[in-house]
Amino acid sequence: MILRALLHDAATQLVATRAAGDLDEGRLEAELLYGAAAGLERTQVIARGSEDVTPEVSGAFEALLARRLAREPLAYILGRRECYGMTFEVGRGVLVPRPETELLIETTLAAVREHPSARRLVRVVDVGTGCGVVALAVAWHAPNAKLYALDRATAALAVAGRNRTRFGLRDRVVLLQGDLFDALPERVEVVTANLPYVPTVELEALAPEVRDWEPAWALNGGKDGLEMIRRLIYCVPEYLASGPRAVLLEVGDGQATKVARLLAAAVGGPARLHADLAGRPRVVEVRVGY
């Protein structure tokens, strides 16, 4: 078959189960797994369209194909995800970093650039790590910071272990396993968290790739959503450290105005709010003697 029409066909498949919105999402996840097949780079494939597919790559490419329209994560499928401009492996056992990700590593960037210790060192502490690609996007893009990545989970942890090495940070990332802050050894400046926020009666109603893929304890967020939230903003203050300080956590949907309560209140300083791209408050800030 030539390259071009097993690609629609495939595109045209992922559309009907709804792996994909529609053609050109389609397409695309179809241009990545024949990557993924083939050993080829996107833009390769693009190229070859024109070209007869080996039989040897066709049942490679169908078998991953298959997976994706079972709903796994494309992520999971292809072994990686970017974010930040970075490539992060990721796998069972840990969230695939989403948009909202990105907004939480550039306000973080942001709180750890403007801290008045900017020009010497500013300790930084990612909760709930995940394959660490807050903590990783931090640390690279800002030199004068430390960081320190916790999660309770230690699959989560040896995905964040390798993707560390990738990035060649293991000299200012230090990975630790516990609960919340339990591991975390000294005081810091900035934290930062991307806790689950999803209230346990929404989850049946997640996208398939993430209700019955991703891992339950990262998403479920309890009775309200905010049960790992509340627990953080209670306890943060013994862990920051007593002069410029700043705090900022991912939230869900409608969860913003509460959180930013809680939070300017256990921090002592105002909440500020960062929203998505879509125009929703997703990051909630406070900061204290910047």
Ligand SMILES: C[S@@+](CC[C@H](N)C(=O)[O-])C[C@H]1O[C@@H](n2cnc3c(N)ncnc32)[C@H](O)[C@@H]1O
The other form holds:
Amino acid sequence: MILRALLHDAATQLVATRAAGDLDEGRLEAELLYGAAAGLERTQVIARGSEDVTPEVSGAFEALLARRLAREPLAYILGRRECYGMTFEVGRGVLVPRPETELLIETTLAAVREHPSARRLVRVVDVGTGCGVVALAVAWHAPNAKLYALDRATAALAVAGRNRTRFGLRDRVVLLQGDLFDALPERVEVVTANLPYVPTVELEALAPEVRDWEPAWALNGGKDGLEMIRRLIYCVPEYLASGPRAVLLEVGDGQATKVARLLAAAVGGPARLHADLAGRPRVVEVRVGY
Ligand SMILES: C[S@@+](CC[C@H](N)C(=O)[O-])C[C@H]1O[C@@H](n2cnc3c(N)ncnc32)[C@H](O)[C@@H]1O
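Previous: the form predicted on its own; requested now: the form predicted in complex with the named molecule:
Entire complex below, previous chain first.
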């Protein structure tokens, strides 16, 4: 069979099982899966469309395709996900970074760069770091920042550790295990967090890729989705430095106003809402003393 026909067949199956929304998405996923099976970049896969597929590569591809048809997330099968222009290892036990988290990275970076001691050192904590995406992207782009990356899940910290090594950031990113701020050894200027915020009743309605594969503890925000965020807001003043300081929290659709009110009261400054590309406020920020 020639590669182009194999990929078209696979794309059709991906659409039929709803793993892909349409044929274009199905084809993209099929190309990435084939690339993983054959050890090729996507561009090379596209360029070889009229070539015959060897039985060995075909077998390896079918095995990966079967996993995707069972609705395993593409990022778990490939073992990686791009975010903020960087490639992170991901796998079972960690949440796959979402596009909206790029907004948290961007606004956290702005809070670090605009901090009055930006020329010296700005200490930042990323609470609920998962694969380390926020902490590592901030450390990578802000050489003056020292990062603490905290998570309760040891599985997540193992992946974050490998990503830290991959980016050569062992000297500026400290990984610590514990509940919320428990393991944090000093006060920091900037707190950033993407904690679970999906209301428990909404978990069942999530896509199978999320509901059946991603860790519930990374998603489940309790009754109204804000259980963990409320706990963080309650204790955050205790972990903030006394000078200029900022807190940035990613929130779910419809949660920003409530979180803004709680955070402003706890940190003692006005809250700003940052909207995603669809215009929905997804990051709540409070800065004091800038
Ligand atoms: C929504 S995921 C975010 C992961 C990553 N920061 C990202 O943006 O892709 C939430 C993370 O918070 C962690 N987490 C949940 N509750 C926590 C708690 N009480 N203390 C520390 N980490 C927690 C989970 O293990 C998970 O890795």
